[in-house]
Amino acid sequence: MNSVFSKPLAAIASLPLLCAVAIAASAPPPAVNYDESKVGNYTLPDPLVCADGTKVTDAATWRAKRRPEVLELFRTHVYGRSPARPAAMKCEVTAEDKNALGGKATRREVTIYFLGTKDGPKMDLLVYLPNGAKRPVPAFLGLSFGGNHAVANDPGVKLSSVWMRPSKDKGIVNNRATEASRGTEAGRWQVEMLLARGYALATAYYGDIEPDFAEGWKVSTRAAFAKDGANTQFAPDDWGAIGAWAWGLSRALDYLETDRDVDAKHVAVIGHSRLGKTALWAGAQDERFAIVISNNSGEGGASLARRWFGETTAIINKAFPHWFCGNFKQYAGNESKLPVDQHELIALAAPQPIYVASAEEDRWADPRGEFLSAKNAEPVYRLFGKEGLGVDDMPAVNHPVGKTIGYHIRTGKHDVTAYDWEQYLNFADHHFGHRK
């Protein structure tokens, strides 16, 4: 095929959007592809065509009919089903310092007991509030890879005591955090930048909800909710780890709704990499999130599953069998049979603003696939009278685009940088009408 897919990644910024058509492959593709000329053709499911074949032409029909259908498809085939908020859940403020980070912030530490008991599953939430800003303040909420103590160079934060992935250079020894791990993710969170702009930051460690390895669920929230605990056999559409992590984000928002210093109507949910997938799924299920932000979320997140570039469904299911529901495994190497694709996940956030970000060197996450996913979500946003990306072509690096759907691809690798945060804060300022 002679198309935009034949161009190298460096040239994609100047190329027009292609509406792909279905052509059967003549032979099984190799596991990983970084050659645009070999991407091939595919057909994306139409988010506006209902199961009975009728076309959605207005926002009311989307909300009442089509959106529930699409959400159900993702629950059944990709992320699984999550439980509701437990009636017995309790939140306890365990520590507070009104002069944290040299007086710039009030630091609040909160423990959320999911089942209301201290010997049951729980999550520690860290909240930084900007001192000097008029309260309540808007907030960003996300899960971290390194624990609350790693988010900022703040010796006052309780050191996480649960499982962590080994990393001597980040101060993790024998799967446990040490003092050397403090502040090791500070570059990814830019706490002082957020505070200076008048935003709160709320974070929790994803391992509090479920340790990130195949058998981690046995000592996690999923086991606590399972009928037979760690001996349970999950149904094909039961929640996976991403579903559990997303569920935890909603429980954090439950707490923020009770915190008078936080404007819970203006909370942006954010995530990077596997936690970017998590943020997208949280935003799709929980419409209380006012903005949804995906940073380098790739396969199973913002990038199109049907686009054969970088990580694939087969690779992600093999490497991380615990992330998705059991049904998702049947689409490994069989993405054309998947009844949804990731542009519809983005569309589920409508009409709430959503931002998708890529990195030029992060080819594993397929930046063009992330852009195309955001682009193909636009028809749903138009039902609400909302502008999407505002462009047909993928932008050049470091040139953010978009209105209600935002997008940028920046220079650099798979990471969250100060540049990314500057764009997210500008996006939030615009949509929240916020100025410090």
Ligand code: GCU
Given for the second form:
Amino acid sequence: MNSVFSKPLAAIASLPLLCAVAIAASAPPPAVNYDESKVGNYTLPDPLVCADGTKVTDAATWRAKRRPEVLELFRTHVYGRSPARPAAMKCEVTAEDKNALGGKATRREVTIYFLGTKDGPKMDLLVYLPNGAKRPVPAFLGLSFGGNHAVANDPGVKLSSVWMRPSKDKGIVNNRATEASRGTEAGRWQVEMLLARGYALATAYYGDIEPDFAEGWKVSTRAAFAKDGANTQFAPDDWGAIGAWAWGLSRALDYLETDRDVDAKHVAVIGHSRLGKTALWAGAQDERFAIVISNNSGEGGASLARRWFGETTAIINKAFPHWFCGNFKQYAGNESKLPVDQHELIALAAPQPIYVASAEEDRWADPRGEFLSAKNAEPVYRLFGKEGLGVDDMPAVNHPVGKTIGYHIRTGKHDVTAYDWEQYLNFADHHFGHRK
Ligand code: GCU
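Next up, the form predicted together with this ligand, please; the one we just looked at was the form predicted on its own.
Next comes the full complex, this chain leading.
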């Protein structure tokens, strides 16, 4: 087997056997490992080997046969199955200001009624379009943690009125946004940088689709789609919250396809952390996304589940039981039985360009595991004649690499920074052939 798919047993092999047994008997391994030498041995599933054992050697077979198989495995075992776009869905432009952000942008606010009814599930989409740019413009689309009013210092954006995680320093009181929460995520979105480079930003609050707590689905899109509403017993392969959020991103793209100022063929889907997992899943399912960007998405996102480093499948299932489908629970501490690993999630974006970003201090997300995922997706990109990362080894910090698969690890913590955005914009310029 190609060495990319199997890693040598590292430290354990060098321990005297008796010593290893004694350790195992007296102290179970700590749940979280941050020691690279203890990661251990694992074998990744080969994305190119079909269920019938045949090996894919061309792009057409990947598309027609293997891609649907891999997608199906992720649906069944990891994120669950999402419904199609409802025929009755309606979008309504609720506000527009051609002179937003000191005249730099046109701000458009749109409500998407998922079932076409005002009392049904809905999502508010905020779109900033660069003024003075030749339209239609390419766009970045992503969900936020803080609501539309938090992504820029813009008094004109409707303040979110739905559930939010309490956070005094972010102006969230009694689970609701206050004026003090306006602009609190501006550093993470860099709206003015995007506009200056000729891109639109489209964004929605993830809590519009589903509030992020274990029972949040009962008041969310998932309940609205379920036969028994809040009394539903989900099937083990029904969608989890990540599935619902990703579905919301596709519904936002449905709207963008109708907005004459946006070039919907050039929309990059982006997300940070749990919303990076979400962006990856959205990009895997919906081939209309022209670029997929994962910012520090970690476990259940870009990083390999089989690597014992940072967060694990057991930890994520326990802390966030609502994120994944029911079947995913059986892989807690049992990753070798998972029929996929996350390099195949990256591969599902092929041949579309994809960017994976890590942060040096974000060890919880396992930066090396994120890099290796990107690396191990390359065989699928090669079927399309695309080079992938263009390097074999993880680059030094602040040295972005990549051809069709981009990657960087920057200095600093778990976050989205101006540095990250500069790399995403360079990547998008390159792949979209975009010059302001
Ligand atoms: C937790 C969780 C991660 C997740 C992160 C986030 O740290 O363990 O998996 O990525 O939250 O979304 O902020």
